[in-house]
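Only one chain is given next, in C-alpha cells, and it is the form predicted alone.
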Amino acid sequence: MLSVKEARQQMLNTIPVLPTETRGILNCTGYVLAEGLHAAENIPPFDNSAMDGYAVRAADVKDISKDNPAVLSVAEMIAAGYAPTKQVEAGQAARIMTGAMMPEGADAVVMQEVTEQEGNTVKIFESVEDSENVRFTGESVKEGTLVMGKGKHLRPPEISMLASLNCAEVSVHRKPTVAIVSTGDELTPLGESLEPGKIRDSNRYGLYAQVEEAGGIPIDMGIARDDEAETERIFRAALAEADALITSGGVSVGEHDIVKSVLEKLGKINFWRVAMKPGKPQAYGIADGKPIFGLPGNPVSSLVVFELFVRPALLKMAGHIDLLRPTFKATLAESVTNRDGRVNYMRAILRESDGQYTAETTGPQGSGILHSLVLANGLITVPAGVTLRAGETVDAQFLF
C-alpha cells in the first residue's frame, strides 16, 4: 500500500492548475492571484496625519508641561481631502484633521486632547517628538513595491490593498467546477421513505459542502444507480460540464464493482490501496485532463480523504501555493490504540489553552459513524500499530 504522502504527492504531481480569467475586484474573493502585482504609487501618497490635532515643529513644543504650556498661532485649518495653503513658520501651528495632509515647516502633530485653543492661539500642554504622530509618503507600500506575490489568496485585506493601488481589475486563476455523484442502490434520496436495505445519501451533500468550503464551485450531478451504461453516461456528463469528477461508493477491488469498470472506460484511473483508516480503497486519475476522485462510500472515509487528498488538489487547481493544512502538536487527554497496519487519522475535540492543546476522541471511531465527525473539531494522527497512553503527543490538525 502507499503512504498517505505518497499517495498525495503522485496525485499532486499530475493535478492541472487553471487558467486564468480577469475578474472586477468586486468579484474576486477567494480567488488566487494569478501574477505578482507591484505598487504603481506610494501609500500614503503624501505625508500626512495620524490623528486631530495641531500641525507643529516639535522644537516649537518643547519641554512644556500643563502649568508651562507652549502658546502658538494658528496659521490655517487643514481638512482631510485638501492641501494646506500656507507654511508652518516658527511660533505656529495648523488645526489639522485626521488624514490631512501635512503642511510644510510642521515636522509633528499634537493630538487634540492635550490642546486648548481660543481664537487665533492654540495653548499646547505636552511636548512631541520630531516626526510624531505623522504618517510618511510610502509607509505603507512605497512604488514599485511588489505588494502581493503570484499565488496570493485574495482575502478582503488584499480587496482594500487593490483598491488603495488604483487596481479596479486583476487576473486570478478560475475557481474549479466539481461534479459530485453518489453511487449505488442502497441509496435514497431526501424525503423519501426508506425501504428494508435503503440507506439515506448523505455523502454528496457533505462533499458538496466540502467543496464549497476549500474554495470550488460544486455541481450537483445526483445519484448513478448500479447500471453500467447508466453510470457511463451520467460520469461522462459530469465530465464534460466540470473541472473534476468527485464520486463517492464502489472504490473498492470488488470483481463486479461497476463504478470501477466505467472508471476505467473513462480514462488513465489509479486504484489505489492507501496505508490510511479510514479510507483504504480509493480511485484517482485523469480523464480529458481533467481530476476524477473515486471516494469510499463510508462516510467518515469520503469526508476524511476529501480533506486529506480532494482538497489540497482543488486548491492547486485554484492556484494556491499552501495546499495542506497546518499540522501541531497536541497532548492526550486519553490513552489511545491502533492495532491496524495503517495509521489511523482519528475524530478528536483539540482545545487550547495558554497556547497548549490537548486532545481527547469523539467517541467510538468506525468509518461509519458519522457522528464522531460532527463532535469533532480535528483530526489526530495515530501511526500504524501503536498504543500512546495520556500525557504523550501526537500530530493535529483542525477541520473544516
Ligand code: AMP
Contents of the next structure:
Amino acid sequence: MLSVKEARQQMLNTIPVLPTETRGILNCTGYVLAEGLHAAENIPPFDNSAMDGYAVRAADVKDISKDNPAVLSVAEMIAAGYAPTKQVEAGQAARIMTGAMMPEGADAVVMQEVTEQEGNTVKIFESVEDSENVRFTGESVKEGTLVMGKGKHLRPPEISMLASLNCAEVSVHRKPTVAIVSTGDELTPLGESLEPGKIRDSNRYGLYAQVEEAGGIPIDMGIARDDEAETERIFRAALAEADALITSGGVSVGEHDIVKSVLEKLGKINFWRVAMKPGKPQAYGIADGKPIFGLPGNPVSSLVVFELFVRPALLKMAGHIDLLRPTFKATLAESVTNRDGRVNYMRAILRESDGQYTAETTGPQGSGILHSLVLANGLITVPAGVTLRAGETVDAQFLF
Ligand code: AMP
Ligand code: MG
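Please move on to the form predicted together with the ligand, as the form predicted alone is already shown.
Up next: the whole complex, starting with the chain shown before.
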C-alpha cells in the first residue's frame, strides 16, 4: 500500500498544467499568472505629497515651535491631479493636497494640523525633516522590476496592482473544467421520492462545490446507473467535454462495481491501495491527457479524498505552485484510537488560543457519517494502530 504522500506525489507528477489564455483583469480573479510580470511604469509615477498640508524647504522650518513659528508666503495651491506651476523659493510654501505633485524647490511637507494660514501667508508651528511626508517616484514599484512571478495567484490586491501598472490584460492558465458523475442504482436525484433501497445522491453536489472552491469549473454529468454501457457512454461524454473527470462510487470490490472495468477501457488507470481511512480504494489515471479520479462512494470518503488528492491536482492544472494546505501541530483535547493499519484522517474542530491549536473530534467517524464533516473545520492525522491521549499532539490542517 502507498502512503498518502507517495500516492499524491506519483499522481501530481503526471498532472498536466493547462494551456494559457489572455484575460482582461476584470475577469481574472482566482486565475494564476502564466508569466512573470515586470513593471512598465514607476509607482508612484512622480514625487507627491502624503499629506494635506504645505510643501516647504525643510531648512526654512528649522528650530521653530508653537511660540516661535516660521512664517512663509504661500506661492500657490496644488490639488491632486494637477502639476505645480511655480518653484518654491526660500521663504515660500505651496499649499498641497494628498497625492498632488511636489513642486520644484520644496523637499518636505508639513501637515495642515500644525499650520495656520491667513491670506497669503502661513504660520508653521512644527519643523519637518528633509523628505518627510513625501512619496517618491518608484518607491512602491520601480520601473523594470519583477512585480509578480509566474504562478502568482491573482487575488484582489494583484488585480489592483495590475491596474496601477496599466496592464489591462494578462496571460493566465485556463481554469480546469471538471466533469462530475455519480454512479449507482441506489441514487435518487433531488426532488424525487425515495423508493425502498434508494438514497439521495449527495456526492455529486459536494464534489461540485469542492471543484468550485478549488478554483475549477464544475460540469454536472448526472448519475450513471450500474450498467456498463450507460456508464461508459456518460464517462466518454464527460471526458470529451472537460479537462478532467471525477467519478463517485463503484471502485470497491462489490459485484456491481462496473466503474472499474469502464475506467480501464478509457485509459491507463491505476487502482490504488492508499493507506488511508476514510477513502480506500481509489482509482487514478490519465485518458487522452486528461486526469481521471475514481473516488469512493461513501460521502465522507469522497469529500476527504477530493481534499487530499483532487484539490492539489486541480490547483496544479490551473498553474498554482503551492498545492497543499499548510499542516501544523494541534494538541488533542481527548484521547483518540486508530485500530486500523492505515492513517486515519479524523474530522475535528480546531481551535486556536494564544498561538496554540487544540483538536477535538466531531463524534462518530464512520465514512458514511457526513455530519462528522459538517461539524468539522479541519482534519487531524492519527497514525496507524495507535492510541493518543489528551495532551499529545497530532498533525492538523484546516478544511475548506
Ligand atoms: P460504492 O463505492 O459504489 O460501493 O458505494 C459505497 C457507499 O457509498 C454505498 O453506501 C453507496 O450507497 C454510497 N454512495 C455511493 N455513491 C453515492 C452518492 N453519489 N451519494 C451518496 N452516497 C453514495
Ligand atoms: Mg455503487
